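To begin, one chain is listed below as structure tokens, in the form predicted alone.
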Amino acid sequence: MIIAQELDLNWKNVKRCIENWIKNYFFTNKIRKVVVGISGGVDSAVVASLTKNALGRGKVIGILLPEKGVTPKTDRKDMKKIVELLRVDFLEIEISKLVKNFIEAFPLVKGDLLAYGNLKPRIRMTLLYAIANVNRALVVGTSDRSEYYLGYFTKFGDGAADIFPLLGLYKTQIKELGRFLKLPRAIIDKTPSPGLWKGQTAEKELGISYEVADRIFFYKKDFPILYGKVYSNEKIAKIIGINKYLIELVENRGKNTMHKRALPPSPPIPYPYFTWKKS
């Protein structure tokens, strides 16, 4: 795959100027060591390579969190080069038992995929911040901004962490980051799964692929402040040769999942209007 013309950038400057943030952060916050949860991907290999690139690689834990009958024996190897590769120190959890006990304590959670599917990035995320707490370290999440725009991430699992280093780049950009990177070719070219059930792809599950909607973006979020101009969904179809549809699925994935990227919401207190009494 090449990477679309107006979202290639300076691989070499992204990577720079991501570790140094990484490393502004960890040295300005006092910050020991950091979590990262190792899935076989190509959006948390670039993380922990990064990462380690940042830090050291004696400052970096790669967590391997994999389940037992749905994680693809592929990722299994993935996780495991990723970690070798990098000679970073790694801690491997199958959580099937706990996906198990889950279903036992509540065991309707089984009859609805949705929930069944989400329960398992939340386990993933209570382990990977128990870990970073006995080691008084941060967890860094893998997340990118095309699944942050689609709301393609599991609230408070996937989607929770204290640093996000690449929301500032979509899925696409992240493998032509990788490749500048040097990773295994195969992690990079693999096709993006949440692997929460057997056969999930996420492509097949948004309807789109990645290299599409993260050319929708760019014209929709970085094209009106980079040139101050805003095109019409016809004529961003027309530069992308797409269907007009394709872009009213992003924006309707991104409105329908505006409560992800938001603060939970409380109520206002009209503290003027208020009458105290004394007790």
The other form holds:
There are 2 protein chains.
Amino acid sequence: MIIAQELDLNWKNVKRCIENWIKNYFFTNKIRKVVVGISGGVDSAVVASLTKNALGRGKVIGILLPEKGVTPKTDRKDMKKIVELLRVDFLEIEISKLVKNFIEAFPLVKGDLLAYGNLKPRIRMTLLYAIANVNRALVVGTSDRSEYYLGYFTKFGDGAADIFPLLGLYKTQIKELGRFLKLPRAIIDKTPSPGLWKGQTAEKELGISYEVADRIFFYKKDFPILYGKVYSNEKIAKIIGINKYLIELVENRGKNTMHKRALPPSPPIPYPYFTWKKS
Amino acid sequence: MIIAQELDLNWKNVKRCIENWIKNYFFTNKIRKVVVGISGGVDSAVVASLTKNALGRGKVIGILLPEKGVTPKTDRKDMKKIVELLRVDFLEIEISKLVKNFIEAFPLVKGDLLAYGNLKPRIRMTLLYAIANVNRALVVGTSDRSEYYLGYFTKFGDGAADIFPLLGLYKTQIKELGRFLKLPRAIIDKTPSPGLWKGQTAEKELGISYEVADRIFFYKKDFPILYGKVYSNEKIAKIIGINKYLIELVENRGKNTMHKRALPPSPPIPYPYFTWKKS
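Moving from the form predicted alone, what structure would you give for the form predicted in complex with a further copy of the same chain?
Expanding to the full complex; the earlier chain stays at the top.
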């Protein structure tokens, strides 16, 4: 696959800027170490690679959190491959027992795919932070710009970390950056999946491919800023060569998941013009 | 105890506005139910009470998550007292087994008070969201403005919820609101504690009482907006009758926990003036 022309970047510059950003954050905030969850997918492989380039391998701990019976063998192999390739310290914890413990504590989770799917990223987050706390380390998140706009992540699960180095890049751009970084092809070309249940794939669940979603996002979010023009959905559909309903699908996913991209709301601070006793 | 004059509000109006805010959020977003974690402390008692007033008792599920051997008997009794008083549905899950399971999965947590303390609120958050997901409910947070500014909460633990109805009120104001709501005196006058280990109390750990911290926050955050004047730390210390170092303590806690009050940072989106290939 070749990346869509609109999404192509100068990858050398992208790499340099993200690595510098990580380095700058790390040293400005006097951080000692970072932990990165490694899933065997492309996002975490790219994050781990950039982080290691930015900080040196002594500062990075790769955390492998597979689930027996759910995480595919290829992912388990690819997790290991990444930490071996980068030669960083790593720690592996198998989470199926913890999943079972939560189901025992609250059995209704089992019959509910939403609750069941969200449970696992939250268990992983809790483990990542426990490991990070013990090592006085920062948790590096792996979310990308496509997942973020689609709301395709678990709030306070994989959506919870201290920094998100890839949040400015769409999934197809991260794959391209992965190629530039010379990461293993099997990892780059792997079908994206959150891996929350057997056989889950992102694009089937979303009802759209990242190739198409990313081009839609480009024309909705970036094009108006780059070229000062706003295209109608009809026009965008025609340029990309897709049905207009796919743009509406993406827009609806964005609207329905707005709460995942904002700090939780609270009522206004009570100032005396309506509630203070003396004013 | 009488609340400091600066912090006194018209509690009838405060009650009405927060309840209306909850109601408005709930109906605007077409939410079916809410879950509230009830700890036996004043914050969660006040939140539960306001939420029930706003939505009716059929919409509220109280969640009791005590830990055997750690949660004091009085708190366990007070949790029950609140849900009985409000006559809302409730669910109790004892978390000590889950804590044990995490320690088995990553034993180093045990020797590290930071990791150990943070683990429990994250387990509770994970349970609250599992219960909320199954009930298609919203998670109502209980954090207050004092804890928030001091950063005295666990990121992605008790700091994680869908809405925070009390975030505009200082701890001493919430106690006063609790009195206005006629909640049990034992709950209002209880020594504040996150209850993460035996004998933990908030004010000992913070090195300052909420009474003093709240007055400092008033003079630093509210006074300049109410009266258009900024007082020096010396002047504030003199007004409150405290040593200036307490103000610095509060300021340092605020600075060191800024990351807990913001969305996690990420590098800028790469626009072509520095990275896009065609421009």
